[in-house]
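Here you get one chain, nothing else, as C-alpha cells; it is the form predicted alone.
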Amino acid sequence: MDILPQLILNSLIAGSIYAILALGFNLIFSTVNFFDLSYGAVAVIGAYAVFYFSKLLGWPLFVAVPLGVLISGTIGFLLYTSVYRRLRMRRSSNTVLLVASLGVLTALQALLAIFFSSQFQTLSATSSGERLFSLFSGSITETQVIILLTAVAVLLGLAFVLKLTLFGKAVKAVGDDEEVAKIVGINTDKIIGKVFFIGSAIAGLAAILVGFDTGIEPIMGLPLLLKGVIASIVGGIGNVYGGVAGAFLLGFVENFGIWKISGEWKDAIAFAVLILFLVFRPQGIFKK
C-alpha cells in the first residue's frame, strides 16, 4: 500500500494539467459552441516560444514564460479573426468549422516540426534534476507543486472574471444566445475575440507546465487536446467548472487504472471513460 500516496499525488498532478486544459477549452466552446481542434497546437506554440526565448536566446524564465502565454493567446485571437470569424459570418456549419480547425491543427504542428525539428525537448533549466518533496511517503517535484498551485489560481481567476465582472456577464450572455446579446448592445465579436485570447493563453500555460514537467514535441498538441476534450465532456461540455471535476476524475481513473497494469493503457482507460459517459450520461457530471 506504500504506492497509494504516490498514485494520489500523480492523479492530482495529472488532474491539474487536464483541469487547466479543460478550463480554456470549455471557455471557448461555451461561447461559440464548436470544437476548436487547433486548441492543442496553439497550446504547444506557447511551450515552444518559452523554449526559444529561454533555451535558444538565453532569456530568463520570468520573461520567457509570460511571453509564451501571451503568444499562445495572440495566436488564438488571430486564428479567430482570420479564420473562424469569417466562416461564422458566412453562416458556416459547425462541421465546416471543425474541419477548418483540424486543418489549422495539422498546419501548425507541421510548422513547429519545420522550425524546431521533431526532436523531443525539455524546458527545464538544468539537467541535474530538481528538488523533491515528500508527502505521506509519496514524492512530488517542485514543478509539480507549481502545477497544482497554478491550476487553483487559474480556476479562481477565471471564476472571478466570469462571476464578478461585466466582461464575464457578457461572455455568459453570448454563450446563451448570441443574437439576443447583439440586440441588447453587446459587441459579440469583441467578446468572442477576447474569449479566444484568454482560452488560448490558458492552453499555452498548460503546455508550458507540461514542458517543464516532462518535455515538449510538435505532435503533443493532439494528446493535450484530447485530454482537455475528454475532461470537458466528462465534466459537462460547455460547463467551465464541470470540466475541472471531469479533469480530476479522469486523472484519478487513469492513474489508479494502471496500478496493476502497464502505463501504456492510460490513454485506453481515458477513452473508455469517455465512451461510458457518452453512452450513459452524455451531458456529463454537470449540465451546461
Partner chain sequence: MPYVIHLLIMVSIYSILALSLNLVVGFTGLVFVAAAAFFGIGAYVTAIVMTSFGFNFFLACIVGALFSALIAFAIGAVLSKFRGDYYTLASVGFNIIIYSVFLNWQTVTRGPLGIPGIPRPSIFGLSFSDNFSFLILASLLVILVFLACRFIEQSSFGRVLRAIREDEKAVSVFGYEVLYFKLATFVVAAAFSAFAGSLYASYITFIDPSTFFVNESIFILAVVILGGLASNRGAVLGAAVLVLLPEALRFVGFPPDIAAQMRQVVYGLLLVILMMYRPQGLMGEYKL
Contents of the next structure:
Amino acid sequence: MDILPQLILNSLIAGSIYAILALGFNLIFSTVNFFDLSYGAVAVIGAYAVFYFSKLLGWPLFVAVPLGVLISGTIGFLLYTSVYRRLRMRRSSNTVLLVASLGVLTALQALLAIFFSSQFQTLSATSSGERLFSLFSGSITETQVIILLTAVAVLLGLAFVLKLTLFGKAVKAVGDDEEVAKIVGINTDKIIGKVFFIGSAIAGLAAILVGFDTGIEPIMGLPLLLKGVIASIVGGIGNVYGGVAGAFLLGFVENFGIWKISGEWKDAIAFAVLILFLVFRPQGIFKK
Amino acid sequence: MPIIETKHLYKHFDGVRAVDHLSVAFEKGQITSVVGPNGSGKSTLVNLLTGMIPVDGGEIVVAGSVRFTKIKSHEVKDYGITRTFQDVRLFEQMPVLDNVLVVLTERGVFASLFEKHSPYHLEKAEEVLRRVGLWGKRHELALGLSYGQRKLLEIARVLATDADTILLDEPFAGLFPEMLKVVVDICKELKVKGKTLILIEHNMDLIRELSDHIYVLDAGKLLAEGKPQSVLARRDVIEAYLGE
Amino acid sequence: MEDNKPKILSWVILLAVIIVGGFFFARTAKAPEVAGPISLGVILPLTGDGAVYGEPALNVYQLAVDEINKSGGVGGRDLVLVVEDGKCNGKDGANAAQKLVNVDKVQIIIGGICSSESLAAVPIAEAGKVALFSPGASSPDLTGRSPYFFRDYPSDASQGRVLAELAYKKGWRTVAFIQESLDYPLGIFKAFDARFSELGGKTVKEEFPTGASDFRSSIAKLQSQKPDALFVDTQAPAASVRIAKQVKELKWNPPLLVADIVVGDPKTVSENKALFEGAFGAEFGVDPNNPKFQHLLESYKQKYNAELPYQAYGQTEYDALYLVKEGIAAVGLDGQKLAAWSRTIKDWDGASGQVTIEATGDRASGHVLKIVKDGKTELYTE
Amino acid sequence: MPYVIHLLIMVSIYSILALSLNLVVGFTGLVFVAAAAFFGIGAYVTAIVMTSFGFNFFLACIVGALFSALIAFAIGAVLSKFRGDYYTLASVGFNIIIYSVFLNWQTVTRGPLGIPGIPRPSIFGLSFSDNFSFLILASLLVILVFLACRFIEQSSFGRVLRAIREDEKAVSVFGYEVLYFKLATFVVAAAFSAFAGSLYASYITFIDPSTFFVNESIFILAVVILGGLASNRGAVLGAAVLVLLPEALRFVGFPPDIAAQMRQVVYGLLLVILMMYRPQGLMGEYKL
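Next, give the form predicted in complex with the partner chain, keeping in mind that what was shown is the form predicted alone.
Full assembly next; the chain just shown is listed first.
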C-alpha cells in the first residue's frame, strides 16, 4: 500500500487544526504583544461546553456548538478584563503577563478536571459509523472534511474582517502602536477586549473540532496551546497569515516525522522545529 | 589625529538608509558634536560605533590603525570607548552604588566570581557619585531616581570607567539648570583631562559653547562640518533643522 | 538595617511553618493500638490517568470491608481503610507509603494498583517492616523484589506470553504494535515480543506518548508494513478506543489483539461493539461460574448501581481484603509476620479462583484467552 | 517523626532545585521552564551508574552533575541567543525534548518502566539507608548549595548577573561578554539541580520519566517565584511552603481525588495573584 497519500491527508488535517489555533493566537499576540498561555485552557473550555450541552443535556449540535464557541470567547474576554487588562495598566512586563497566564492555564485545566473528571471524552455521537471519503488511496472522515473547510473559512473570514472593516484597521493600529492608536482616538481597550473575544472564540472552535475528531480531556490545553504557538512562531509571530503557513509546515513535519522516525518523538520533533526556527530564522517564514 | 573614523559607513533599516555612506572623524582630545534633526541617523551612528547594532557596509577605524566592519559591543571597552544612552539605560532594580560598581569590577567570568568590590572600587564609586551629587542616594534603587538624577547617574557610570573616548547621547536633554551645569562642567573637565568627547545634542547654545568641531547630519548623510559658529550659521543647516 | 525586617519576618514564618507542621504531624502520629478498629493502608491512583482503575478499586475495597465488618470483623475488631492517592507514579507512591508507614503506622498496605507506585513503595514498606500487598501491579520487575511484597495478580509476563502463542498458532508471523509509552503497555509488549520471536515471529512497533490523540500517521505507517495483526496496547481503554476508531477510519480491518484492560471492561466492549468485534485478549482468570466472583458482581451492582469494570482486577482486589483478614486472624497484626504468612498461601479459594503465592511474592497461574463477540467478552477456545 | 523527616527531605530536594533555578530566574532574569530536565538528568545518570555499574552514590552524584553541566552547556549555548518570552518557550521545548529522551531511549533509561532498586548512599562503611541520616546528608547538600549561591550572589559576578537581568546590551557595552556569564550561571545551576536529582533517585529508590515533565518545571518555577526572586532564603522558604502545603491538605480531609486538582488550582491562582500584587514573591528583591 502506498502510504504517501494518507500521510499527506493526515498532515493537512493536523495542519488545519494548528492553523485555526494559530490564527486565534496570532490575532491576540499581534494586538497585545504578549504570550497568552491561558489560550489553551480557554479553547478546551469551549469543547467541554459542547460536551456538557450536547452529551449531558442532549441539546442538538447546532445549538451546542455555537454556544461552546461563544463561551470560549466570553471566557477569553473575561480573563482579559479581570487579569490581563489590570496587569497591562500597571505596565507589568511581558514576563509577568506570561507567568500570570501560565497560572490561569494551570488553574483552569484543574477546574475542568474537577467538574468533568480527568477522563477522556469524545464529542462525536458514535464511535464508529462516520461517513468515509476516499481520496487517491487515502481516506478521510466527514469530520475531517469539516475541519479542512473550517480552517479555510476562518482564514477567509478573519482576512475579510482585518483587511476590509474599520474594526480591522483599528486592530492593526493598536498592534502597531497602542499609544499612537489611543492618540488618534481609538478606544484601544474596547478593541483589545474584542480581539480577546474573537481570538478565544476561534480557539474554542479548534478545540471543539478536535473533540469531534479524536476527543477531549482537560489536560489537552497545553498541547493545543503549544502547537498554536509553534505554528505562529514558525510562520512569523504577529503575522496573522504567517501562522497558517507555519501550521501546515508543522503538520507535515510531524506526520512525516512519524513515518521516517517514530511516533513517540512527535512532540520532540515539533519543538525541535521551533528551536531551529528560533535560531536560524527568528522572524519566521513571513515577517510581520 | 582622529581617535575614531568612519569610512563610508552604511546602515539601513528595512530599506531606509539610516546612515548613508558616512565618513566622519573624531579628533583625540576634542569635543566633537553631531547634530541634525530627529531621524537624521545620529543615534544610529553611536550605536554602530559601540557595536550595539551590526554594520551593513563601510568600516570603522579606531586610533588610526584598528579597522573593523564588525565589532561586538563587549569589545568596545577594550578600545577605551564608553557611552551613555539617549533613553537612559540604568540597571533599574539595583542600588545606585551597584550601578557604578558594576563598571569597575573584573570583566572575566572567573575573575569576577572570586572578587568582591575592593575599597579601591568603593573609593572610585564614591568619587564619581559625589561628583554628580548622588552619593547620598547610593542605597536607593535606580528606578526610584528622578529623570535628572538618572541622567547624572549615567554620567557617573561613564566617569567611573575612565574611558578615553566618551559618547554622550543627548546628555543635556530635560535637565534643570543646576544639573545642566554639573554635566557641562564635567564635559569641560573631561576635555582638560585629555579625553575625547562625542556629543549628540540638540541644545545649540551648549554646542556652540563646548564643541571644537561639529558634524551636521541629514537623512544619514553628512550635510556640513566645521567650526560650530560657521556651520550653525549656514542657511542649509538651519533649513534642515527647521524642516520642510 | 531597616531593610532586614521583612527578611527576619520571613524566617520567623518559615520556622513557624516547620514547628507547627511538625507538631501537627507528631500529634497525628499514633502508636499501634491493640483494641479498636484495625487500620489498613491503601495506595491507589485517584487522580490522573490511572484514576479510572483507582476509583472502582476503592469501591471494591470498601465493599469487602463492609462485608467483613458486618460479619464480625477480625477477632471482633473492625477494619478501616486509610486511603492515599499514589497517582500511578513513583513520587506520589513513595509519599503515600511514607505517610501510611510513618504517620498512620499501618502494618499492611494494600496497593498500589500501578507498578510504579508499588516499586516506589517497596523500600519504604520494607524499612518500616510493613507488608505490601498489591492486587493490581503487574510489572515483572516486582517479582522477588522484597520479602515484604506480594501480589495476587499475576505478572504481565504471562499475558504477553499467552497472546504471543495464540498469534503464532493463528499463523500470524508479523504482528504490529501500537503502544503507549508507559510501564504497563511496555511490559506487555516485552513479554509478547520475547515469546513471539522465540517462536519465530516478528513484531513491528510504533510508540506514542500519553495524551496523544491523533494516531493516523502511526497507524498508516504500521499498515504499510503489512502485518498479519494489530496489537492495540494502551494503559487505559479510552486510548484503545481512539486508536481502534482511527484504524477503522483508515479503512483497515486487521485482526485485533488488545490488552486485558479492554476485554476486561464490559462498558468499553459493549459501547464500541463495532470497533472491537473479534478482538483477542488475554485476561487473567475471570471465571463467571465461580460463586464468589458472582457474589462480587452482584454486590457491586447492588451497592454502586454499576457494572463492575476491570473485573480481572476487581476479583483480586476483593480477594486481597479477605486474604488480609485471614492473615491477621492467623498471625496477628504485624507486617513482618503477615509478609511471611503470605508465602504460605496455597490453593486459597477466592473470587479470582485458587490463589497460590510463590516464594517470589508472585501469584502462580496466569491469563486465559478471551475474544470479543457481539459486544461481550467470551472465553476463547480453539 | 519519620514522616516529618520524609517531608524535610523533600523540602531539602526542592530547596536545592529552587536555589539553583533562582540563579537563572532571579539573578539573571531568564524565565527558565526546564528545571525538571536537569533534575531528571541528575536522577537518571545517578540511577544508571549506581544500578548498572555499581558506582558509589557520591561518585554517581558527581558524574550526574558533570553530565548535567555538559548538556547545559550545549543547551545554554542555544538558549542564550533568545530573550524574554522566546527564551521561556524554547526552554519548554528543551524540557519536552529531554523528557522524550528519558521516555524513548529505552535501552539506557528503560523508558516508561523506570529504574527500580536504586541504592541508598554509603561511604567508608557509613550507610545513609535510614531516613534520618539521609536527611542530614540532604541538609548538608542544601547548606552547601545555599553557601555557593550566596557566594555567587555576593561576588562581583553576582552583580554582573543582576545587571544582565536589567539591561543585557548596556552591560555588554561596559566590557562584559554577557554570553559567558549567562552560560556559566546556567551550567552551575544545572549541576546543582543534578545534585537534587541524585538525592531524589537515591531517596525514592525508583524513578520514571513522569517525574521530569514540564509540569514539574512549572512547579519549581512557582517555588522560586513564591519564595522570592533573587533571594536565596526565599527559595528555601518557597520550597518549604509549597512542599508542605499539599501535605497539610492530606490531613484536612479533602476528598483525595479533588485534593490533587485543588492543589493545581491553588498553584495557578497563586501565580496569578503573585503577579498581580507581589511580582517579586514573598522575600524577593526583584520584580519580573
